[in-house]
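Next up: a single chain in structure tokens, the form predicted alone.
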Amino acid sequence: MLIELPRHTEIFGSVKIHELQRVLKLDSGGFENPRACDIAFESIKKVLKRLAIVVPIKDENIHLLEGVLRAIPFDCSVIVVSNSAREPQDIYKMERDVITNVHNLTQQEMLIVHQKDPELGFAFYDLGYDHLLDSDRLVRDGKAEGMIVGMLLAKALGKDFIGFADADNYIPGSVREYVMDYAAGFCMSESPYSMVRLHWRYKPKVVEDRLYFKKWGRVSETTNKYLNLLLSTSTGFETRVVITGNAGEHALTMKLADIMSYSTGYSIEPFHFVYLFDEFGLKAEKIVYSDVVSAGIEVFQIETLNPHIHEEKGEEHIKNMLLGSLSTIYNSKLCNDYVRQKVLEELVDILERWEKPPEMFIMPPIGDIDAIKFAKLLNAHSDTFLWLKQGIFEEKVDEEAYLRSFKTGTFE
């Protein structure tokens, strides 16, 4: 793959932020080339090896799960959590038959459990990280909190990075692209502690019958402003590097999940931002990770080739995502009062009132919850969980096999 060098990076502290790169060739010649990266697809494959892609799901078309799970590279373990109904119809089993007759068509590994299981829940209650439960000990709706179980998951597996994908993408072979432009970033990334996050090359938009390629949407050029406002009344220098605030495409080292906070719902992209920011840049008032200082933390931020078409959630939808984005910077350690100010103009323009954005519920890191003793809790007492393996389908084993196999990576 050839991809487009960084012109510029911008450092804040321990963290790097690569400004944009351009996906040049897909396929490329392995040529000296002093403008772009040449990464051999050897390399690429290495790194799907070691990664697994997490699909957070709820009620989405059945359609377009199916063909993102048929995009995603072979080499990739892939782990579906879903929020979706069981009643009146049961859209999860639907989901997970579909997955099964993937996983037989193409002996591609593959996970599932749903969100609202109870053993879901008890499994974090036992293991004392109860920060995503309810009251009922369930864990709460939300993006985020679906996507921590994927991460736990993929940590039981033995992963080494963890990338995300929407489950509502018309396009497949977008799908495949994202991945790969994982890969590729992890390729170039000189840190164990590093995020790549995808920005679309377009956002095609149905008007008056044609097909309008839109180049930003409406809620990333509203974070992407904020968050570089964050930084540049930080530094005193004006920037515009962030440009993914909102990537809901994006991926990180089991190193970096392992350290992050996380906010829930659909602020838990912006917040990958603010929480860097915070804990580890220059004005961070405590380090409480050394070595990730010493280092130092990337953020590749890439184009993408391919556009992206997806399903349209409406104005409540957008709206909310925008609350959320925008209530991450208000409550940042960084945000001064100047910053306070033009957030709470921008809320009053899109919720039509005045209105102090809340403070977003966070989850603290999840680097010393047990991931193999997770995994085994569902597996013994779940009924959703489904793990499929080169051919083998076992909803229930004996736990000391289970524990080998997540050790060894091999199913017994």
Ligand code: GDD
Second form
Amino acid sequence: MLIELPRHTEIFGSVKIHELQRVLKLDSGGFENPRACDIAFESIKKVLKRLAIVVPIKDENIHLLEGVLRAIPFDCSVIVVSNSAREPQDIYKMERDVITNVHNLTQQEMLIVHQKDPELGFAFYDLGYDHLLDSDRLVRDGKAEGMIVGMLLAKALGKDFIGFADADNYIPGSVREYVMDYAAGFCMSESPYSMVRLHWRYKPKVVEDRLYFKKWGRVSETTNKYLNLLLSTSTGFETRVVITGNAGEHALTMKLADIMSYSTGYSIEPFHFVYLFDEFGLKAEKIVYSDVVSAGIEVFQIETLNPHIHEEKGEEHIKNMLLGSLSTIYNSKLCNDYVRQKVLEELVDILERWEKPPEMFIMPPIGDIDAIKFAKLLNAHSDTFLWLKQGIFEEKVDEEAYLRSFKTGTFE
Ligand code: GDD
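Pass me the form predicted in complex with this ligand as well; I've looked at the form predicted alone already.
Following is the full complex, with the preceding chain placed first.
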């Protein structure tokens, strides 16, 4: 792959944020190029083998899920965490059937679990991590909550990298590119604590019967503006380096995933930046992870070659996402009175009413959870957890017998 080198890197305490890097070509010729980084396919493939892709899903079109599953490169493991309806129609069952079918045809390693499975809640409770549980000890609704489940399963599989892909993508080829872009980012990284965030080249919309190749969405434009304002007011130097504040498509090294805190629902992505600024930025109050500080944290922002076409979820959904994003910024330790006032004014514009941003649920790092035990608990007790291993053909003649034999297997 041929990727532009970043023109500039903003250094904020231990956090290095690289400016946008465009994907110039999905493959490359291996030539020296002073303006671009040429990453050999073999290097990308090595990373793919150590990468799990987590697909959070809630009631999406099943055809879109199938396209996404078939697009994720074979060398990665796929972990689907579903919060889809079980009734009146069992959408989760349909998803499980699609996954089993794709696995049987491709032999790729695939896992699925339902977010509301009581055994999943119990596994978290048993392991002493109840920060994402509700009063019935079930995992709460929310994309972030599903992502945490996926990250733990990736850790149990021994993966070094975790990436995310939304299930509602209309273009399977773009999903494939996203995963390759993650791998390319990790090939460029010099720190074991790094994150790759994608910026879509275009997000096309239908305007008066024609496709209009829009560059920016309202949510990302607003989130980026205020994340940059946090940085600018802290350093005294204006910056526009952050362009991926809401990047749903992103990937982390497991080492970084282990030490991050996570905000709930859709605010998880902007909170990545807020957390890194607060804990590892210029004004960090105490150093908890000294090895991270000495290695530094790298954030890559890569512009994809493919456009992004996905399901549109409506105006109310956009407003909720904006409220989540702006709340994380408002509650940042770096947020001064000036930024707070600006955020409040922005919220009045968006919501058409005055609303003080709520405090977000913050889920502490998952690094101390015993991920193997977590997976073993699911393997032994959960009815919704299905783990289809690479290269093992599962003929689903008798599903019950199949599940029984699966459950008695050891998790290694
Ligand atoms: N497991 C799980 N649990 N998945 C969920 C949940 C949940 O409670 N809620 C939503 N999802 C899944 C959706 O089915 C989809 O696959 C993915 O999470 C993203 O949700 P969407 O509702 O499609 O979000 P969006 O397209 O408006 O926004 C996406 O892009 C933004 C900009 O990059 C999300 O990824 C945002 O987080 C992101 O900021």
